[in-house]
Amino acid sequence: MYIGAAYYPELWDESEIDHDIEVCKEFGLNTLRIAEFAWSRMEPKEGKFDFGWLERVMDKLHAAGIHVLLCTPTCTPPRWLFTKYPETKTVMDTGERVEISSRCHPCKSSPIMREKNRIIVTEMAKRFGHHPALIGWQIDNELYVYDNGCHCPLCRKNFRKWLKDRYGTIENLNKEFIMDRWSLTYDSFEDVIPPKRSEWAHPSLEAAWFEFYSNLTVDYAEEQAEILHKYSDAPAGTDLMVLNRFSFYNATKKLDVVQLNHYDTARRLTRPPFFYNFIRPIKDRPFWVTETQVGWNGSKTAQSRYRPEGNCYVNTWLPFAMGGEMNLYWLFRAQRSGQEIAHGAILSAAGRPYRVSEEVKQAAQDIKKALPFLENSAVKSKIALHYSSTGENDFAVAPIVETMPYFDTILQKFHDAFWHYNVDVIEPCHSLEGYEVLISPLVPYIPKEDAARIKQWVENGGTWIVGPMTDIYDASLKKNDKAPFYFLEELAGVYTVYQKPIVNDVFKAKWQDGTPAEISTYFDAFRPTDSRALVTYDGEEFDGYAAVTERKVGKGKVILLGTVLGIDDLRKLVDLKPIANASENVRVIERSGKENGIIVAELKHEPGFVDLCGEYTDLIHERTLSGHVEIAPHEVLVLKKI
């Protein structure tokens, strides 16, 4: 298990390395992530490389038993490169080239930029590809479609080619986008101009542009991965942020390990488990958390709320509890100057630890106690929740519901309804083998091949809880002109009478036994044709129509949601038993394999409880527990089944 921090030795006197190693030993840090912004130190002049300082650092770290995650520096090319080759700089959608002031400046279409990337990555891979301290590679830094992408002539040209490859003729594009509206039809692909953020752009064009630039960004990373794989056996990944609009599945397809950066712990320690459940199934190996906050995040000002005692301890534990093998903090030592001068760290700029540093130390000690259990067990789930990158892109440009709370309200609610279950969060393309329940809210487009797989899975005995706002668009972000859905009406056995995407607290609903049901956000009114109503509207214009229906399909069933149900109501739809009875502030994770047990973590800084069925060994506190167990605020229990 790798615990550590982002480390920037290029910013400090080389004599500091020995002191830093002692700090790592004191606080239980066994991994440092280095070189991600150090291109100017490694290539101070074009074609003149200096890796001596980096090799000395890595040699010392290895001698001290500290691992290295080495980063390619392509997020921050040196100023000499941009000065000599200004065409490598991104062009904003205003037509201006960016000024060099922070990071993420390069145009990803530029042949010169690509060539310079290949050179520096090749030199690094040759020099350090088999260094004994190296455990892996990080490619670039937080790849995303920043500031609406690059709008230089080359990127525009490549976009038009991408559209032509997809649609074949301009007539097909016009038909797919329905460009006759407002007489917007294109005469040729040369007429197509990428959308500006300031314009009322066509949603289909906006979605296509983001997809194109996402694919370009993925190619930007894969080019580097190919070089690293040629000269090194160490696994390569790229540190992605918690934004699946830039698809995690596409971004990591040709990479070896999924890497994640997140800064959600201060306000919502309950949020990171969603993303751990999401990144865990992508690869058949443990994921890596490459950045999270140790104290507070910030730029020129410190940001995020106060973190109560124990918050950092639990945040250190969570990735390991949920299937990861690395947790790195940003950063080791606070910056002395620059844009992130106010950001927290394990050490202050003066080299002094904080209270939270002691929590990292305690977590490292406790994780070591539980290491055999973690290594001999894994997280396995019977419930899957769809999280669609296509859906996030579609709802970003055409949300339908005003201020669409795509993740923060809706998906989080579906996830939190099964807080005491193991849940895999997956893309629609993911295999359904091993799952008994599939939940698919807000998946506006489902490709025909995925729909066929899901239907076959249901016929074989699966329970599909689907909707709302699923199957409402095609690949070009068009609605169906024959029905409100493309295939769900027939599969679910309903006729959709009305749809109302107006958020309100007027509509009420009830279960068939008369119990009130909580509904919100979006409202479909169904008339069952070959299904039965589970929840019906109670009063107002939809009175008596179904809000939730159920239909037997083969050995399984389809439950169609026309609205967003409350957490307690969602739980009524699933027959599976929770891992354990526990308070809502407590996360329960079941692990199984050569060793079996559960991990319990309190996430809201409140007293909680868990009711255990059978006897367990508490590996951290070395005691036997059974029955009702009280959980202290931000406490973690690792319980091995006896």
Second form
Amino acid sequence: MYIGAAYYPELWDESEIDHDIEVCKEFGLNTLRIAEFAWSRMEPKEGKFDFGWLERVMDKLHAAGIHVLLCTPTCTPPRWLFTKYPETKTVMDTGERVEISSRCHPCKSSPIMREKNRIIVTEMAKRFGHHPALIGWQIDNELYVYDNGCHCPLCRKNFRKWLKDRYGTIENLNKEFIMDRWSLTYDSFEDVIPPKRSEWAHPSLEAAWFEFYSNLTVDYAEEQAEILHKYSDAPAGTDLMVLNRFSFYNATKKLDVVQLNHYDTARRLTRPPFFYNFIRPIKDRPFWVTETQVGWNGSKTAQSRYRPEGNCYVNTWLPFAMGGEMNLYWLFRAQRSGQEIAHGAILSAAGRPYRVSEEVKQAAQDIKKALPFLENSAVKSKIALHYSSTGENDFAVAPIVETMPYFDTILQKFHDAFWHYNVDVIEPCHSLEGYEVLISPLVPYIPKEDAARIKQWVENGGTWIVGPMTDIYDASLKKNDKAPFYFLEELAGVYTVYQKPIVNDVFKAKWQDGTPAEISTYFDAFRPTDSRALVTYDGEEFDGYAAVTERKVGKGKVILLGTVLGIDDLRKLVDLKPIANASENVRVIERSGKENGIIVAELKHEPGFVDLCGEYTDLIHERTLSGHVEIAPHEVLVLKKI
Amino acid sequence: MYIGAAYYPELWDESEIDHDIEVCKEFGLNTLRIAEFAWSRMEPKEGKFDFGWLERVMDKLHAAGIHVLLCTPTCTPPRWLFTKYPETKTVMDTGERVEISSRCHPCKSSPIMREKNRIIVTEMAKRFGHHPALIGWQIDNELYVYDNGCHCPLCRKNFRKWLKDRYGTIENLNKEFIMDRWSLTYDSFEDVIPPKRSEWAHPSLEAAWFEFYSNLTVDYAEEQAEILHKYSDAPAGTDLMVLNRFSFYNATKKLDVVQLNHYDTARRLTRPPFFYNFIRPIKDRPFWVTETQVGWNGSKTAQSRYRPEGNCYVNTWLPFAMGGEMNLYWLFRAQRSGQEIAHGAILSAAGRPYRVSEEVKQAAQDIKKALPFLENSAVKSKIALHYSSTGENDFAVAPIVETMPYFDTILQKFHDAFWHYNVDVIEPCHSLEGYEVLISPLVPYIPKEDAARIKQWVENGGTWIVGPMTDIYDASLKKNDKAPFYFLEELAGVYTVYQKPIVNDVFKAKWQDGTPAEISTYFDAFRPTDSRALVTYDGEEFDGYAAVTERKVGKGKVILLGTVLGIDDLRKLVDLKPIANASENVRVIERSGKENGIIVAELKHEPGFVDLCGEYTDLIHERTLSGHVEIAPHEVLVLKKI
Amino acid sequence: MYIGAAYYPELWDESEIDHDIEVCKEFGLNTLRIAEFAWSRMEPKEGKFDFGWLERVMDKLHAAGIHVLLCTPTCTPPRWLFTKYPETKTVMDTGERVEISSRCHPCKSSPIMREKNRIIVTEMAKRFGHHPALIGWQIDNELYVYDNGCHCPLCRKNFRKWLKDRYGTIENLNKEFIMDRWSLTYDSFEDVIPPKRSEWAHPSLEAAWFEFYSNLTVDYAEEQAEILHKYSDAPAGTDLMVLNRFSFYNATKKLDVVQLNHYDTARRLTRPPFFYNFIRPIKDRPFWVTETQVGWNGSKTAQSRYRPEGNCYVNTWLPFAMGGEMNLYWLFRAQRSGQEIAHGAILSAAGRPYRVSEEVKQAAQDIKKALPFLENSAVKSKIALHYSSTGENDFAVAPIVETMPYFDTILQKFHDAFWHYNVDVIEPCHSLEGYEVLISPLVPYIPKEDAARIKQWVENGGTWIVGPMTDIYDASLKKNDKAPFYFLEELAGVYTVYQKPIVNDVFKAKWQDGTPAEISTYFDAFRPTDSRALVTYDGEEFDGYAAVTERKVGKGKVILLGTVLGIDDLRKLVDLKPIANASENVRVIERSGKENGIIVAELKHEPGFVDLCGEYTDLIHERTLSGHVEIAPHEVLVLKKI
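Form predicted together with another copy of the chain, following the form predicted alone:
Below is the entire complex, every chain and molecule, led by the chain shown above.
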């Protein structure tokens, strides 16, 4: 288990490092992430490399038993590079080349940028690829399609080629995008201009541009991975942010480990568990949390409000409880100046620990106590929830429902129904082996091969809870002109009579036994053709039509949602028992394998409880527990089954 | 009576048209508006025309008894045109030529754009000018001064010429705009740069630029009208939006019929009646509603909140009740993709009716029942309310009062005082023949000839309720240096002691009998010189001064408002009985002519009532009514006097 | 004592001036501020001057006993100048030269702009430098670093030179700004681009750019002062706005009188007294208020809400009560058109007084009654409060605490604790002679020489209340890497255990006697090393640590604040009696010298009181007062000690 922080030794006197190592030891930090932005120190002049300072740091860390996660610095090329090769700077969608004032500004298409990347990464890989402190690589930093991508002639050319590869002819693209609508019909691929933020742009074009630019960015990262793999056995990843619009599956395809950065306020402590459930199934290897806040976020101002005591403690615990093996803070020592001067850290700029760092220390100690149990057990889920990059991208450009932020709906209305269950959050392309229930809300486009695979899995006994707003688009963000869905009506055995993408509190619904069902956000009214209604609209325009239907398919069933159910109502559709009875504020995680047990974490800073079935050893407090157990605010219990 | 929708057959397989015609018949739609954006399909290559597909559509529609309103497609020239002639693209006020990504982007000055317009319109007019399905023409689409107009060298040159024509010399313009203020004195017309939105620009220049660009746009439309009139007898109009800043009177001067597009939320259902009262008197011919929403508005997101049942029904009825002969929805069938994918329609993209379309069907049936009555009666008004393009333009650039949106004040504080009266809303240039009462709030500039005409009308017996903030500017948006008004003090017989354009709830006022008068928004304090006070300030700074005065002038009188009265107080100034006693939520329309009666419409989705005087036949429900009649939410009663 | 207004005779018929002079006499206005924007009238063509009209105005005013404050018009050069010399126009940080549409647009570096300034100022100074009406000069208008300064090549070059002068080598600048952080290391000064607002820019660079541009602007003004001093004995100043980011001390160093413009809403009537306390100590000469509103502010819309009766009266009185000798309104007569058409004035555009002008008249009369007392007494303070230009600049670019607007914190949490005390608000560079208490919150950077001077003053008996967030940066906005402060820990005898820049209502504190202390905004936790705790955290994370400490130093003491105290708690730290016991809404000012007494002003439009010790003559109401005296809303009492 790796606990540590981002460390920028290039910004401090070399004399500070011994002090910093002492602090690491005192606080139980065994891993530092370094070199992230240090290109100008590693290659101060073109082709002149200086790795001595870095090697000295790594040697010292190794001597102190501290591991190193080494970063490629390609997010921040040196100024001499931009000055000599201005074509390496991103062109904004206003047409101007960006000035170099912060970071993440290189053009991803520039051949010279790519070449300079390859050179520095090769040098690093050769020099440090087998350093004994090295435990892994991070490529670049928080890759994303920033600021609507680069609009230089090369990137535009690459986009046109990408469209040509996908659509073949301009006539076909015109047809798929229906460009005739406003006489916007392209006469050739040369006519295509990437969408600008100032325009009222075509959503199909916007989605395509984001997808193209994502792929270009992934290619930019994979080029580095290839070099790293050549010279080093340490696993390589890239630290991604908590947003799947830039696809995690795509970005990590050729990488070895999934790395995640997250910064959430105290009230949003429900989001990291969602992402842990999402990144755990991607690779067989445990995921790494590469960045999270210690005390507060900040740029020129400290942000994200007050966090109660214990917030850092439980935030530190969660990745280990849920399938990860690393938690690194951003950052070890606060900046003395610059754009992020107000960001929290383990140490202040003055080198003194903040109060919150005591929680890190405590967590490090407690995790150590639970280590054998964690290493001998894993998180396995019977429930899978679809969360798609396509959904993020399509609903970003065409949200359809005014008050339905895609991610928050998935999080709050679906994922948060299952705090007492293990859940895997997966992309539609992910295997369904081992799952009993699959929930697929707001997956606007499902490729045919995935649809076929899901259908097969249902026939073999799976329960598919699908909708609302799933299967509504094709790959070009186009609706079907024959039905509101492409294949779901037939599969679910319904005819869609009406649709209403308008939020209201007028519509009501009830279960077949007459008990009310909570509905919101979006409304489809179905007439069951070869299915039965589970929930029916009650009064108003859709009175009597089905809001939720069920159809037996092979050994399994398809439950179609025409609306967003309340979380208690959603849970009724899942025929599985929770891991344990517990209060709402408590997340319960089941661990199984050589050893078995549960981990219980309080996430809302309120008292809570869990009712245990049988006897457990509380590994942190070294006691035996059973029955009704009270849990203090932000407490974590690691309970090994006796 | 024409009921129908916008139809874009160019976007669908030709095989769909038979299905679509069947739906029209089922729902009682007898009119389709087509070809609005179809230039690229009608002229796919420069000079190569293809009207076959359109002719086949029109023939089929004619065969099915469906009328066609044909649109000129000049709002969306084909991409080949912009590519070959880039000078046809608008230059934004940032200096850049716009990229072609949506619509309404052509420069209105470009000679080549004008020529290409003339060619396509001539071809259409020749080909379809006498087609039996044709009932009228729509020129372009929602003409307006978009995005602050085009700033290309030609448009700037035309603006300078327009200023020279108006002001003669640069010295005179400097004097009229008082350009000396900040040493901004122009040395020649060449110095004039149209105002940019990023500037703190001179309001007189802003107003002039908008007026110039409006005139240029009208000229652009009139050129098309001339061609249509040459080759076709069908009436031509242009579909205008609910905003008179781009002047309705100016835009329709050489056109045959007034066309209106409106999209209001359920709560803003009070706005369309205002506009019907406004556009009814412009031409002798009944007006056309060319666009309104069916269920919901939308772009990439469905907008405008939930509408209760019946909203579409009553919204369909209103234009027919108030003097129109057409109501077309936007749109017949929802888009499959693109910028307006989330807009409501009669049919979904899948070709299925939405629930709300049942209301269209019902309205079509009920209107049919009332048809003879509607054709044998008309709306005539004794009250006229001024609503001026100058007011929209002047208060847009210099609002003066912080919390007084010009249009909403006219609507809510003046027009909405008269829900149980017929009212004509008119431009100050409109004839006053037949009116007994004229209300003129917030008409900042009244040309001398209109002032003389109004005075003559008062002397002949009219009651003129005028103010506040009327007659405060000249044609260049300049205040008088001798008095707060140009002619109103003398005409109203007052001396203006104080003025206060600051909203507050401190000021109170009372009628001469001591009952309180509701006042708000703006405050002038008058001393009657040759008039009498009707309402007097009560306490605070203006205590004892008049807020409202009355002066007899010839056989008539001038009532000067120094403040915005509450609607109940305003009605006290009008010596006319309502058409009927009714609840507040009910609009009452009097129809007279060969047949007589009233139409009653509930607009707030609440129960209401009307007290009938005498006996009426309820034409929709085929019953006889008299006395106190209850009205259901969004119900419409067409009551023919027996 | 000068009371008057800004007057723009160049905008009105010369025939109006006699009328305007009559109004001045009637309202007691004895001073007009003229020529501010009149360059185009004084030099209509390059090198052709026309001062005849201005001389006639000044002659007439002199004849009527009205003084003239003459302005240099360099804020609004004539259009011919910009047309002929486009390099005189500011380049915005988007790269475009600004269009000339309002004011304040000249580049401050342009040699031709500078030359043209010198010429017009020389001509004015020669012509009017000894005019009998002249009482002073105003240079330019509201000088400031507008819109992020000018980004033309010359300004950039000057900035680079300024950086070179300050930092010597680029290596040193890199080190001071820590440019290595994101490999942003400059290779030469030529690499430095001034920060753009669209960038996520380095705060050290932002602060430096603002400081450089301020200095350039001061240089631009001083060049004019030199000319004025050559040809005229009248004192010269420049009218500054209520924001010390553009430093008052710096801007007025070579000027003769401090001039202030302020426009505050009724609720912000607490701000002008703060600024009077700030500008009073800068020069030995009484300060001038060059602009304040009469009735309402306004641009194209009248702004700043309703002001109750009396607000103008008390606002007129305050500068005279607090050490000034001038109060001029903006403006004498409202504009007839243009960007500020909605601004209030003494006369409307029609030449009629507004109601509020009666309050001006009353104030002028009452001030006259108190004149001998005002002339024979002055405001002297024992308390000094630091308000630093560096604080404004540093916290503007790096606010650190999210909900701590720098100025409002100084105003409301520190200055407003002392409504019943005389307080001088001073820059850290100001002499401490005569003060007993110095309060220094939020002074992020204290130069060594100032620190030494303060320490000396403490040792001589001063009480220094310092913090929070004082001494946290060096001159380059960089934190110390050895301690959270540069010198304060040692001086105050504490060790800073923890810091928390996060607002919360969880933290509590108490005085040593157990009574609760109100704390907010920011939190440092100290361990006294050579000091004693005065206020201690009570519960939660910092429980038991000191929030406020005291250390004896020489004959004086240093009280270190680790948090923002409530104003009642802050006052407990000051061992001085108030001038008088009075209600919270009443500001009490002590005047001493040949005559002695107090001035009492009600600022919140509520009833209040003051308890007098001894007998006083009420100079306005000509009566004798003693004991408990009631004060009406917005009343002013001038009480001369008997």
